[in-house]
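Take a look at this single chain, the form predicted alone, given in structure tokens.
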Amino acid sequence: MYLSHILNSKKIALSVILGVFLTFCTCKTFAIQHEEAHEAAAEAGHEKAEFDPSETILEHIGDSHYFHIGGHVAFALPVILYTDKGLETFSSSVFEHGHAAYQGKYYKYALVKDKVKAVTGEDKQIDQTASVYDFSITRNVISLWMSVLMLLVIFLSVASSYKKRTGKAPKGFQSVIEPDILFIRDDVAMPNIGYKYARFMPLLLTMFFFILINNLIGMVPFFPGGSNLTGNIAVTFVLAVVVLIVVNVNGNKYYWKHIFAPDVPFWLYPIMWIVELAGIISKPFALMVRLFANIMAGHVIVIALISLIFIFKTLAIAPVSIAFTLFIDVLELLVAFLQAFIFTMLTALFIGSAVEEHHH
């Protein structure tokens, strides 16, 4: 007991540590981009422009087409247009981050509110008569390539590990991952599965880990953090579709008799149909918006509190807006593994209600 209040004090001490050292770099690199459209403003010719905190919340949570490194520090990422007249590749650079316009093989494209379109002028009016279709790699694509990466690693790695200590106690990183994987096989999948939870058992890891990984890099501000993708809908959508096809080709009869003849009076078929048909989609539909709306709200309420600094223009705000996202960082932590928990525990209930027999 006393060796347990041991550990639970010092992951508490770690949680506000590490929201401590993200709070600090979140403020640095979020000023530092704030003084950059000052210079980018003053370049143009511009006057000093008021801070627009929306914008700036809609930029982080958003996709770009530039990967920020860290404080002036970003690299173009290539764009690739399929038109109607033929196919177009080149670097996001000569955008300039926004302020240019860029006159291609077949037409002049330009970045409105931060996706690549065909436009008729500096003024950046879009062409209704031209089909552009956007195949970029954009900051979201190399979020979701270096999470499969780090996906791969750490399971090829833990495998080899498994096949060399057969028998063994686990070691290293091993014993690391171990808990977790031992978590979900025993605490999700079997409980809500039953004696079949080995044939979801990769889906739900891969699930469990794609999520939290991306969850934890979208806290980090600098690389290889500073994206948003499970704040993505699009994202997230995937994800449940992959959810919503996994439940109902798995389904057994007594899952789709319960669908389309359902133990009631036959006149209700028409109803429960429309009732059950609709418990389909809503269910992977919940899983979507859940995990979509809980991680883009965690970034949003952390942009405005600091952006509190930059609308009362003062730094007597600062302690108090500094502490509020201290706060939020480290609740950020708990939802991270929160949120990936409950989207893999929600999908083993729904397989789990789908595969389930029944006996009379």
Partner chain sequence: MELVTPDWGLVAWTTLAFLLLLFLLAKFAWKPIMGAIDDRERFIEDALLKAEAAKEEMSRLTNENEVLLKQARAERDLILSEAKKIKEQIIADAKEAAHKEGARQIELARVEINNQKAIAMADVKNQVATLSIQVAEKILQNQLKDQQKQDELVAQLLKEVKL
Given for the second form:
Amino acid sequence: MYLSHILNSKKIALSVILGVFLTFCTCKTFAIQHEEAHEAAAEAGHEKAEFDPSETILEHIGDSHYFHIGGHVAFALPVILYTDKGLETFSSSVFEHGHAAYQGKYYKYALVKDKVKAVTGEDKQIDQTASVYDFSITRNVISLWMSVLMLLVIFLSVASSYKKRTGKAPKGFQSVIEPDILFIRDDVAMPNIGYKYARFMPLLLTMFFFILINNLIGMVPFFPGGSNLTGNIAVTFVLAVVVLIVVNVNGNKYYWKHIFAPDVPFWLYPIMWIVELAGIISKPFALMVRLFANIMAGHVIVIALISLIFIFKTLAIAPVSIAFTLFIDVLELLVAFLQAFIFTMLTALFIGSAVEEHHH
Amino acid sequence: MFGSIAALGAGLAVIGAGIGIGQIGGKAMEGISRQPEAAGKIQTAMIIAAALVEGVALFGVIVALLGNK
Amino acid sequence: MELVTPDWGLVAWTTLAFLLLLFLLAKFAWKPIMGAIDDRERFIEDALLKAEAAKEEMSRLTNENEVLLKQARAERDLILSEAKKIKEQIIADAKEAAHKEGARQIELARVEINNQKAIAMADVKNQVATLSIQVAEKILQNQLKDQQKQDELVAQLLKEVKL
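Switch from the form predicted alone, shown above, to the form predicted in complex with its partner chain and output its structure.
Every component of the complex follows; first up is the chain already shown.
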């Protein structure tokens, strides 16, 4: 909270930047359409296509079956497919960076837009008859487990130092973690949930630190970091579903009465049901979209600014580009904390409204 | 052309959100300067309100993304 | 469009990872950490309350001491003044007793003197009487050698004797 006084100006700045960027977006779509015409011609002749910022950005913020270390060096990651005929596992190196198709046990697979699909024939037509579920260890999954491992290492060591130093003042890493925990407890859980806060503390703390560490890992530009995990809709979707379940499972009779029998004339009930049920869904949905869009937008802006160098094909633009990137990175550092806080805060607020015991 | 129009609309949504968040921030500042002892509560309420406004803007961004491809 | 379509593989992995993380952290991290923080807060609160209580006790004891001291002082003064009174009383009593004794002694002496005087007087009277009688005898023997004179004397004596 002590930093939140910066929030106003920076948030406005972010909005403006986003607005400007989205204006660029329109330009890019023109460029894409323009290039698509070229691509068909280029495909036959030279392999080296022109730099396409939109594609680069989408590649960076999306998921991948390769983990790039730098240059042309990349780890091939395992592909795990659950098909209607059975389980299939192989390394993504068989695709030769998306150029080759691979004949598996049951189907023939190829990378279509960085996704593994069952294909037929040589021309990579998607096989519509095959149902293939992709449970591959992708870059995001690696990053996910890395963050889980980091959180476990950090908090188990902190917990053990709490056990060792019972009743003493926090020391070392403990004193970094403790204010955060107290902040979540005193400023997020207690005022929003009330006296029943203790039951939800594990969830709120796990959520906060999970989002925070993944936001921060996403800001690291080189090898183990850089994946756009919290800016991936699948991850925020899971978090939002967890919130949805927790809120509705813990909803007390007042919460349900407010939804099914609000203090309105009975003939309004059907309308109210629709509105309230939409509310139940839209709250976690907003959480999902907010986190996803915020983090993704941060990644997009950073890569777009770096891409300026390649778009203008001159190093002269680099200082400007780097200066802007630095500014955005600092802003993103704030956003990383802020979004983790807002997600936790709103989760606490929704839980609070579900367990609140009040009489209208 | 559809994509570009969607993105333009999203840009408008962002401008709206910017104005909204600016209002929230400004009023919160006024409130804090009037009652500095309530700064903590005002900040919390402000962040929640800003997050809600921002959520609306982000729906616009999502529409842009949907329209872009 | 594909950007906002959740990838079900990642959804599955995230669900697994998040729930595992939630379980492990809740069990092995948050429980001990929150417990330790709560314990410490309670400990600090207790310590503060105890310090407050000790302070109160201290001031209470100090007050009590002062009261006791005051009482003791008053008692001492009382005892001293009483002793003084008793001393004076004793001295006064002694003086009075001495006076009385003296007076009694004097009285006794006077009575004795009076007695002795009376005895002595009686003795003297007796001797005077005896002497008188002897003198009278001799005189009488001398005078009463004739009858007439005896009669005269008797008459004279009868006249003279006053009873």
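Numbering follows the first chain given and starts at 1. None of these values were measured; they are calculated from a predicted model. Take the two forms, superpose them, and find the largest set of C-alpha atoms that agree within 1.5 Å; that set is the rigid core.
Asker: After a rigid core superposition, would you say the CA of Gly86 moves by 2 angstroms or more between the two forms, or not?
Answerer: Shift at Gly86: 2 Å or more after core fit.
Asker: Does superposing the core leave Tyr106 with a CA shift of 2 Å or more between the two forms?
Answerer: Yes, the C-alpha moves 2 Å or more.
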